[in-house]
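As structure tokens, one chain now follows by itself in the form predicted on its own.
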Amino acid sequence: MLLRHTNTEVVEREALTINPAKTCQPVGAMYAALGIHGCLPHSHGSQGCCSYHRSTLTRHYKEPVMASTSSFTEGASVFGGQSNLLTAIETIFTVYAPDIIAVHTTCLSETIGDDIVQITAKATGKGLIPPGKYVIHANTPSYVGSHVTGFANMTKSMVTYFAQAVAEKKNKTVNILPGWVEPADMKEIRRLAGEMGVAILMYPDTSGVLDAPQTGRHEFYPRGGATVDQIRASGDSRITLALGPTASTSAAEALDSRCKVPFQTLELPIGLRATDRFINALRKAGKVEVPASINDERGRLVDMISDMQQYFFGKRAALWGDPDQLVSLAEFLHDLDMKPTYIVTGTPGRAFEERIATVLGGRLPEVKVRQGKQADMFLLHQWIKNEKVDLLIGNSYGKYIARDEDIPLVRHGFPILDRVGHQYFPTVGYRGAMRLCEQILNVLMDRQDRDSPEASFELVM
């Protein structure tokens, strides 16, 4: 439906989200457990709350998402989902035999107070879990949070089923959790780590398996992800660099609390700076020197953006997401010498709009920013309606907002719905960067040629 109907009068709302801008706990926790080696993960609650979250992953990367669950009827909806829980779980094992069933609870199993984890107790003592074979669970009510919120959750609980300190003294391994982006970006962050010569253990870890390759077979459980003993063991790391503050800090600060492991949050390194600090994050911890080839790729990028800076400068720009890319994303489009104008995020949690003006230099009374329940995309057209932008940076849901406003759109984040490749491509680092100055550059320049009149259509611009 498109939204030309869409009002100019702004009116705060307390009750009413229109079209919001994020999705559901449920979501991220799922995709979380993806980063698992020969993990299943398994939604408590009904059919078609599990249906929901993996189409959506399976739209978005345009892969089979695996899933189970526990298939709540009204019987279970009143008296409590454990019987179908324990059936579950033998039948899982039984039948599809995952090294691991990642639990997540959905709304109508937190309504009901459901105890996983007295469920799981239960499950072990009667053998329902076979021997090396694991249940771990985390709480992800869709009535609060978001699908970056429920990320964060089931990446903490992988640190507090499995993490251990087991040697006397700490090893040279740099743990990285990379928080909620695509799968080509965390093997470019591992990419990055091995140019160094930094040794890492990275999780979640979904490259390997939301962009594994067509062999001709389907396999259940494909190559990639962190196995059970990699996560085991990052309780006997250096540091952790957590990635994201809003996706990574709280299995960060559990895994310092329950291994003495220190950690550093960082933004995602989108861009140039926050590139830059995560390299210089991961020499310090790694204690060894940048080598030339990562140099010559910040290089390259520096040379990109003093070519294409002259179409760059001034243009403004709204963009809407996940906070933790957004805060990334903003900086670079200042960098650029652009104005990211207004910014909403759907995400609800603490400090998001001081993050933006760190990184955009103490300039917030110039941006327009709103996060929460309210920030929604219906208030993001309002404010596009009100005083036009040059360019929308979001996912998919930003494309109707785009045709009646007809303003030129770089999809980024997620759901990425209406196009293909985005988990091949990164967008992380120097050459993810380079990405972006060019899908960035490519839609100004369509927009140019299109509306240029013929006397000053250019070959060379």
Contents of the next structure:
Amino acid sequence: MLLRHTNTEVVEREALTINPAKTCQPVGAMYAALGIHGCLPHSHGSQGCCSYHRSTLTRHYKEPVMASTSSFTEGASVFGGQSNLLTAIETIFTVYAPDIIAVHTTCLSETIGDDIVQITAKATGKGLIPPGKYVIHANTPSYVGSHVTGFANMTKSMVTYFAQAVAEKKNKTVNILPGWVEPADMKEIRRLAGEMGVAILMYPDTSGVLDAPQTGRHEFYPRGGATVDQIRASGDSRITLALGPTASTSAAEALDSRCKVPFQTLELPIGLRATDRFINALRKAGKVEVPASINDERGRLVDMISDMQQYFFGKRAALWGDPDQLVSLAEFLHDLDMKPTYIVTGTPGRAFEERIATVLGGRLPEVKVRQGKQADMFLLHQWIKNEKVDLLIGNSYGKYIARDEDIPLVRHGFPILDRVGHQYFPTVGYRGAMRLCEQILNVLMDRQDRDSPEASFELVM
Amino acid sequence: MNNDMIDILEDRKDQIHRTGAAPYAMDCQKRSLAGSVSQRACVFCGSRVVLYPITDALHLVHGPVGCAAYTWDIRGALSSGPELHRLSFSTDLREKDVIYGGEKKLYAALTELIAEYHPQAAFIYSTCIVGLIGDDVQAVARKVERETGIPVIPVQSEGFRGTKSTGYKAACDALSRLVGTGPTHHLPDHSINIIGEFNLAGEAWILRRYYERMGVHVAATLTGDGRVNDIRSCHGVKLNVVQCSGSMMHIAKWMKDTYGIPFIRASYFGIEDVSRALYDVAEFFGDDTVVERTRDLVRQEVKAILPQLSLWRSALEGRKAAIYTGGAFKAFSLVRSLRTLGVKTVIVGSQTGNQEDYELLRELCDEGTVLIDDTNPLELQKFIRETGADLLIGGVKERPIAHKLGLGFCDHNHERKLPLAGFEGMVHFGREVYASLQSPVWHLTYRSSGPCKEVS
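Moving from the form predicted on its own, what structure would you give for the form predicted together with its partner chain?
Next comes the full complex, this chain leading.
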């Protein structure tokens, strides 16, 4: 009983997070920056920040994760990190030769008040940035928002640094801001758009970066990632589809105000209805028809759900993780006839509760939702101890609860430190929804097999 | 970028040497160059890894949530009892706290946690930002200590204060607040402390068993499977045995200065080093019975593992390894252990080694071995390709690089899954090296030397 320290009495804690359901902004900024081709993320802070973020991403992806650090010293924390960043820019372009350095700040450099724009301008003045190379930045104070905020901020910076409206008339291209999803999900979004015949520009795009093949070499900058030219060209696109409001809205708004590209925000296309809305939005945006192949994919998903509906019926689930994933998951589980009873995200923002209420449409009065302050795994565990659930869906940090309470766990979200698959198999789109169904059914039915008495142990299910 | 064209950065030239070349002085223990893709961490990280294994203490990270999130149960430091150390407690500072200060939050968090969990002591880790906003952590700690009656100890671990080694020292300073505050009358005459041992995969338990068989009592392990009360009383021993010199030498030196307790350095990795360590302790006590028992122990243990080791050796003979560790001390043992397995070390690097360490490494390694301080993935790849290494021994960030290059890998860091210390640890180490190098996957990749032969 690793979590034997969890008691059942829920008291409002004044100032304490136990077993967080979030982490800090910079790791999100680092992940987003890896979705630009030839980009080296740079952490402007102490050495540990960079090391922790790289380790976490490495554990999640089982891939090398390259990023550099300003290696702050006591002096830098007193006099500012300008000289560190100038040295860093010089070192990075000399030794690691990226096309872009994407700087993100940390709580330390934010509190000191380093002005990255001004420092970068100085670097340009000193000729430290080679021609055709770029330094971009995002402010990612660790004490505001969460890792998702950091992702959103870096994505927005891609727009503000690169996107340009050049042509007089917008072209047919549709921009897609995929939100914080896995490389496999980005690939799947691209496939769906291709199947629809819609030309898209997508960023960030970590496919081909964090799912690189074994080649006998370590590619410092793997082949994937959105190029600067692509990001720049997104200013001439007809429309932007921003997937996941928490991760993508701010970038879409920036693109609208800079380049007059209108946008539509959608929940992440996880599950049947959310994918329906995404496909429909893509259809309208691209002015195309939905091809039969996509209708078939949808039909297969519906077929799978109908074949197996008795196993989903009435199952209570607890979910934790990031707002954009949770909203869509909650909707999908409800469509599967399950009860997403407890939903927790450490990422603060009141809109979360409203979004959950919107997708559930008041159909599940017993649902408990918590975001922000003290919305952590400890609270979730207390809720579960008070009234059990049949299924857990979330990142690896749920495995303690799964073990202590003997509840099956489907891993979804960030980070997943103890399984593989999330990098390679999407959960967006109809096929992704089928994979989620498969994962859910596998654990529920394994459980039934394990627990059923010999007499009613069934071969055919 | 063409990886074959990698040049060594001018500023780093004095941190890379080849044995057998002209005499040199390794330019180590300096801060990483800003902008490097360093494999190093920070002061907080150093403190956190050293204190983390104290299982019945409260570990509260004072700062924004990240530092607590990233260090939540990532180190396989096993406990035979309490598991309080495996939870993640954070004051989760927000913007408002950065402006108005986090002391109130710290006080509230501490009192709530102590009332709930009744820990034996509480450690408060300061993160970068706490050092900047000027929270008086000492004052809060004193107040809570008065009110609760348990030791409440601030750890000066602001990330920017130095290197990871600075963090080790901050952790040792924190520990010195506990040492000497408990009774010692219960400790037998032949008592030692094991210092710098974190019980990864249960290694401290193996060592304890050895010492018990020798007739030597282990009063406290600092800090693997650690208990606050053991640490409070650990000044009652006759000898401190210090492993992993980088991390906890400070506390040993402090105990020597304060209590006159001598210390010896020890490594428990590899047959030669673990035998040497046990004999050193036995000889220290100068008790014939202890020496005799130790001799028996070593004889029995070595005899038990030799057949298996020679089997691994027959498969591994002639393979080449690269080593990249945190502290350099461990690297000595690894070079020797690999030799036992017939594997030649061609690259050795560390994050925190000092000049003396690198000098010893130069003496120990074969001619032509590349020695690197505070390396980065580019250099590592360059030297791996140049030397034709088959295996990399390192930590979490190195593993996928090794696999991408088609190298076998052994984690000798936080994520080791089997105990690698002691005689049985040597068998596990052999198994890990063999398992990784014999994998049929090396038939499928671009690596020309392929897997080693199969022997079991």
